[in-house]
Amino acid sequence: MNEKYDVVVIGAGAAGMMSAIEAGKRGRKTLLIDHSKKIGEKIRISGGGRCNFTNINTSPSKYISNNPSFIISALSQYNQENFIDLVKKYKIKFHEKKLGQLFCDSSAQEIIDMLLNECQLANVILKVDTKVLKINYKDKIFIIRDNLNTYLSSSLIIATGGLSVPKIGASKFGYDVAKQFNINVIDTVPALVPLTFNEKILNKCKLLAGVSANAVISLKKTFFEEGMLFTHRGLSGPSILQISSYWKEGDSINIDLCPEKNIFNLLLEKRNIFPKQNINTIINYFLAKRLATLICEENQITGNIGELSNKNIKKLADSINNWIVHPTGTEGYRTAEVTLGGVDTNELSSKTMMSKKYPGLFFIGEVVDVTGHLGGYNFQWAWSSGYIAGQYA
């Protein structure tokens, strides 16, 4: 049986729901399809179940893309303030965590319920547990088939996300659709993901599991100053996740475990004033005890600071302010928060998110080669790109 629509949206995540809402508001007969029984799973699990739904500091500089200026149009048409207004309209209580991150006070489910209600108000027809098997294009009409029905529409929005978190249904569907329509896809890699390390560093991390440091992690000219965590599997925490989006195989990263202090100068000063102080005790002033002890042991430096040479003091200082590590890889899509790469932005209109080759075909959200930093930026990209596609579909 053929069902006719003005707009079909495949993928009922953040971007897909947003685009369906906006298309429906314009009086377009809109169908929203998802292969899962439960929609919005990535929203539900994000932010520890409280959904870091946007960031008040959202700007194009917070995104990675082969075409960085592509993001400007979407963010200017629908920004973080617009989404915050929607959240306020539904009287959802939220709070700001550090660095402008906004979270629900109660539960991420409130954001999902808000979007579902908006879909209902916009007369969006939602079909869950529906797997699209085939898409054809003939006479400017998209023919979309599942195992029971055929849907016809003049506009098709692909909002199927990336490859991250496969356990909640992530798939390469969107990239396959792009390739079917001869649209270039930039190679994808896991992003915002813990890094993996060789046995030597791994052993160190295991000994320090649970210890955190407010480190500055840098790679070439890119750096992040946020929490870093030692775990049984290696290094994690916000600053490591951030730098992972920039890391490529073979790159080394620099870790400053005590960025607010120049440890070399400080230790020289201590040696002059308190020569009888134990070096381990001094290092423990700046770092967690287990970390301070391990650094001293690794460098085989013990005793009073007055007995230490400049060379040994420099060795210690570098272990703290300039620890260079060589990741061997990442934990992959299983634990990655997002996917880097995707549908080439040169193939899309930055004003509408529509394909330049196929009028009526749109790609939005994570499936596109736009990846935000950690902290609500990826959700804002979903809202912004979904909003503008919904205006033109």
Ligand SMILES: Cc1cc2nc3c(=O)[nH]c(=O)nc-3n(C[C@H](O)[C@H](O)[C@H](O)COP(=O)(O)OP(=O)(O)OC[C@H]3O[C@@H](n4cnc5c(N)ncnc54)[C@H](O)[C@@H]3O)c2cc1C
Second form
Amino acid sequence: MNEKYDVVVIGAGAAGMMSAIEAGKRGRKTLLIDHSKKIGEKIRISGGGRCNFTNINTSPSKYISNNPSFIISALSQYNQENFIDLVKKYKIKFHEKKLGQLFCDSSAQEIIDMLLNECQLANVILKVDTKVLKINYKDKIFIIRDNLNTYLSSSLIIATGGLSVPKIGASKFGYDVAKQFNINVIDTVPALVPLTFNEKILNKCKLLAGVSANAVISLKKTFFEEGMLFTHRGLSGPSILQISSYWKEGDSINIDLCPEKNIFNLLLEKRNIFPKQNINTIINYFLAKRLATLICEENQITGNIGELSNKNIKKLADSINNWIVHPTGTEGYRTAEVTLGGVDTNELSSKTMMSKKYPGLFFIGEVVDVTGHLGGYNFQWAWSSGYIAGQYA
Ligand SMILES: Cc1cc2nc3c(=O)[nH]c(=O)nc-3n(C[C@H](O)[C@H](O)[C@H](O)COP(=O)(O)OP(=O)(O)OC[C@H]3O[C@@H](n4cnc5c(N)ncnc54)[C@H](O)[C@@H]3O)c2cc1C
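Could the form predicted together with the named molecule be shown next, to go alongside the form predicted alone?
All chains and molecules follow, beginning with the one already shown.
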């Protein structure tokens, strides 16, 4: 059976729902399709179940893309304040956890319910558990087929997300559609993902499991200071996830376990003033006890600080202020929060998210080569890009 629509959106995640709501509000007859039985699954599991739905510090500098200025237009048309207003309209209680990150007080489900209600108010027709088998394009009309129906539409919005967490519905569908329409796709890699480490580091991490440090982790000119944790699986925590988005095979990362202090200068000072003090005790002033002991043991440095050579003091200081680690890889899409790369932004209008080659074809959200830092920036991109596509589809 043929069904006619003004707009068909494929993918009912954050970006897809937002675009369908906006298109529907403009009076466009809008169909929203998802292959999963349950929609908004990423929203549901996000932020530990409380959805870090935006960040008050959202700005283009918080995003990675081959074309960083692409993001400016979407954020200027729909920003964090606009989404916060929507959340407030629904009286959803939220709080700032840290660094501008806004979380629901109660549950991520409130955000899903809000979006579903907005879809209903905008007369969006929702079809779940629906697998799109084929898309054709003829006489400026998109012909979309599932196993039962054919949908005809002058606008088609692809919002099928990236490859992260296939277990809850991620697929390469969006990239395949781009390729079908001869639209370039930038190579994809998992991002905001735990890094993996060699046996030596793993053993160290196992001994230190549970210890945290307010470390600064850097890679070339990029650095993050957001906490790091030693776990049985290696190094973890927000700083590691953040740097993973910049890490490439072969790169080493620098970890400063005590960024507020220059340990070399401090130890030289201590050697002059308290030469009889035990080195392990001194290091323990700056680092957790288990970490301090392990660093002294690894460097085979014991005894009183007065007996230590400059060379040994430098060795110790480097293990603290400039620990160089060579990750062996990442855990991949299974645990990645997002996908780096995607539909090339040079193929899209930054004002509308529409394809420059195929008027009426839009790509939004994570499927596009725009990736946010950790902290609510990825959802904000989904809301902003979804909003603008909904204005023009
Ligand atoms: C564990 C986890 C926690 C996260 N926490 C946060 C957070 O707190 N804050 C934040 O900003 N970001 C967070 N993110 C990232 C955020 O979830 C994504 O950036 C965001 O969901 C992307 O939105 P999207 O609409 O583009 O894609 P998605 O939300 O992935 O939605 C894509 C939709 O398309 C559907 N789909 C896929 N393939 C097909 C197909 N072939 N046919 C039909 N439908 C299809 C999927 O079922 C899905 O419903 C987290 C991610 C993960 C994995």
